[in-house]
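Only one chain is included here, represented as structure tokens and corresponding to the form predicted alone.
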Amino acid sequence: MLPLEGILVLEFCQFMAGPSAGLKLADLGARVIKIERPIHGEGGRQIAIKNLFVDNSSLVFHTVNRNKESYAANLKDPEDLENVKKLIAQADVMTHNFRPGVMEKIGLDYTTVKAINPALIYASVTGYGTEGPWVKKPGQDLLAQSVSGLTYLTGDRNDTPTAMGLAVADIYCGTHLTQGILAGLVRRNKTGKGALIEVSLLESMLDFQFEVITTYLNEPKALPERTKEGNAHAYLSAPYGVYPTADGHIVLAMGSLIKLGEVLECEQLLQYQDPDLWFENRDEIMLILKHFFASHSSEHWIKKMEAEDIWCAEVLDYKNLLEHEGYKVLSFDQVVTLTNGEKVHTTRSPIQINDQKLFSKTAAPRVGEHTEQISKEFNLM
């Protein structure tokens, strides 16, 4: 029996924040209904990555909406919402992620629903907060990215500010909002009092700087400064970065300069014996790296270096992670079978429970495919 069976959730949730917490409470145990709008569904059926499609929805929205069950309702219509707030009554859960001031228009703020269900989990996902400048903008993964000083860490010196390839506030933000979930659920165990939970992409993006932010606000405050080449952390220093071999990359994380000379018999890493100087002379140090790790490929260096426990890895591409034996051993993705028949490979949850991977090959729904059974079950009408 999984942690979380027993437990109904109901999203209000469209495009990756909101639907990645969803996912992995499904991936838990927990009923999870969609209620999505009549025909069109959530948002994220129509955005795309490479444009792959699947079924009429995107395969991102396959990707993120496993393991879930779909419920169609105008809630602009006061049928559909009363319905609507029947199903609320019955929940444990229910997330959205509308901008500021639009559940309370429909009638759906945390002080409406909690009078119907006072033991509710009322959960919310917002770009920026509820107040403030930001309170209209658009909470989408780049722009949230880009104001959080983000992509003022990633590339090296020389470049333009980078976001990172993948939409990294969204996925993390969304594991913030399953966190509050279960706290929340843990204190309604403890008192029988449902509880108000609110995330924002802003501050999950925050959070995940926590490291160089206080490093920034305690010691004298001097932007953090990416190295000239091979950057991996504007505040660590030599030989920590990304290094070109004959074949490929690799990565060295910290650890001794001295020893690293000694093992790799470079005689140029050996003259910085003072530690001070790994931060301050870091670029000239990663450039003898550089020169010196061009002789040979990437798996002659990191087997030398692994001999000897220098923190090391090769810098792999989807296709070498694949079809290694290191990511194999996982058993990490499954495939999912469409209504309509088609297969979707895609990834299992990351968490283990008593040596057992959670596995959960049921696909995304289909706008309203269980609208009639969900009526019939929770007497809706």
Second form
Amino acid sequence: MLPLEGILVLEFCQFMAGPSAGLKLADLGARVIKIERPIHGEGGRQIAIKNLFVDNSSLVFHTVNRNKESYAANLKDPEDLENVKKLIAQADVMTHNFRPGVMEKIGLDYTTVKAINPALIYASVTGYGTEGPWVKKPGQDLLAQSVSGLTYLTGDRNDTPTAMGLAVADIYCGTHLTQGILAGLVRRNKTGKGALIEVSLLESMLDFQFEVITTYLNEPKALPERTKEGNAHAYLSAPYGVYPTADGHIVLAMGSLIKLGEVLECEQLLQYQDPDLWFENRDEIMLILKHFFASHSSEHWIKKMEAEDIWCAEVLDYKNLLEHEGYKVLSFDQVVTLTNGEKVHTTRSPIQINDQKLFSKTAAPRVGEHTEQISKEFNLM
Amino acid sequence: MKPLQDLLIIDLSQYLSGPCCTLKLADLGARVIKVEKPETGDSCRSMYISNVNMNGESSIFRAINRNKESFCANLKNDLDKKKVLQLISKADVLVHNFRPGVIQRLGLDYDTVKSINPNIVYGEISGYGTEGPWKKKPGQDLLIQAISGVTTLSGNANKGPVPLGLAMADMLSGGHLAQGILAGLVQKGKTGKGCKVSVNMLESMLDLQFETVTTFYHDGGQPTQRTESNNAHAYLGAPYGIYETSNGFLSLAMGAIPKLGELLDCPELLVYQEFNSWYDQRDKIKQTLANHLKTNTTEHWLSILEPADIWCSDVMNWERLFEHDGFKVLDMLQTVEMSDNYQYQTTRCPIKIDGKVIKNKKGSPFLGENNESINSEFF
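To test you: the structure above is the form predicted alone. What is the structure of the form predicted in complex with the partner chain?
The complete assembly is shown below, putting the previous chain first.
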């Protein structure tokens, strides 16, 4: 039995942050019904990466909305809204990511909905919270990264601000949304009462930086300074970073520079006996290592260092990773079959319960694919 | 009432992945007792960043371990171990992040713990799972990033691998563990039964990349291609990126290229009428945009683009952000205090419950700070 079996989630969310939380809940056993506007469905169906579409919705949509059902409703139509309210009355959780004020206009704000279902966990995602000058700013991943200070942490010193090359704000915020919802359900088991859960992309990006922001706030406020070359963390000492080798790249994590010098027989490193220098002089130390590693293959260096318990790894791309035994043994991928018979080869949930990997054969739905069935089941008009 | 009030968590984990999970659970109301080894305690206590020391220990330890208690115990000593087992017998949740095999040697694996406390939710994080060639490899953030393919996504095409500049694998796997544990607690609240929840850092990093890994499977295994300039997402078309202006930077997310051409008074962009060209010709478009946006200030461009509903933003560092009303209104910072009255500022929990932000004044504990009180309470 999966832990969230019997939990009904209504997902009014679009795009990535909210739906990624819905996917986690679905894989943990909840039944997730997307409430989508008729015909076009949620906006995320048209947001594609690499312009890839499958069965009229983007491949991204299929990735983040598998294992869900779809109920089509026009929230501006009184009859549809009435049906949706009947669904809400029987749901355990609802999520939405409308901008502040929109749910009030529709008539599905927390106060209204709580009257229909006092035990409901009502969860919302915004870009920047519910008040202040940014309330109307689009809650979009790159913009949230950009205002949060995050772009000064990745890349090298002379690079312009560098975004993390995927939707980190959406995804990380999605983990917080899921945590809040589940914590609400834990409390409800004891008290019978619902909860209002609110998260935002910006607060999630600040939480993401909590270690470095705490360091910044309690120091003489020095802004992050990335290393000159091979930067992997603006606040960590050498050798932490990326280095080219004769045939690829390797990374080195934290560790004693003196031990490293001895293992590699790289005498230049031995001059840095005082560990404070590993931070202060990290640019010159990293440059020494860069020249040193150029002479041999990644495999050569990894073998030598792993034998001495030095924290290092070879850098892999998707091809090298997905063909590697270390990846295959995870059985992390799965294939789902769409309504039109096409197949999507994707990934599974990263959470295992009682040593069971959580697979699900259910693909993402077409817009309104389950409207009729749900209408019957819940006695809707 | 905070949602996890009255729940007891015994946390055997160290560094970041496990401890950032229990920080969230603590902020949501649970009581977290960190079990730490004698003398050094959690190794994170001495893992300094920027050489910054806060009240004798590392700033990151102070950030990660506020709102927790510390119980110092040697798990290899019979008497201490007996106490820890007694704590576990009363706990709702146990968390550890030992490498596979170590927890069995310590006699604290799920089967053993379950025999003492059948209803516990038992959470564990490893680096790469419990089988296969990598299982003994150190579960360290940068190594996981390197292996996971994520370093191929950030930065421009002419750069080598670019890691994400934070411990993403640690924090994301901690986030996933918190989700699994909370789901386990939901079930426990209904059925009384506990469960084992396992995550690993590599799978968490792959889950982060679920869009691009799915794309890789779908497009026949094309190599990831970052853009030549202004890359912010290797799989998205123009204008997606961060651009230099005459006095700072501007990020541009989505937007129709011809419309941008009109708004920005950049006629060269008007030739890209075809939707597909925004992806296929993105290097050229980005170069044109980059040259054009340099000619005026960030404020100038924002004043044109924002009213037209183009998704764009100023690019800020913390100094500017923290002075902005948009940040201040979030009330995101808090001051916490340690038992010796040392105070420090840090961020709060990002989850709001019932319209309220969650703050807690309790700072991080000294090693073994709560041994005496825990001894008299439990033994």
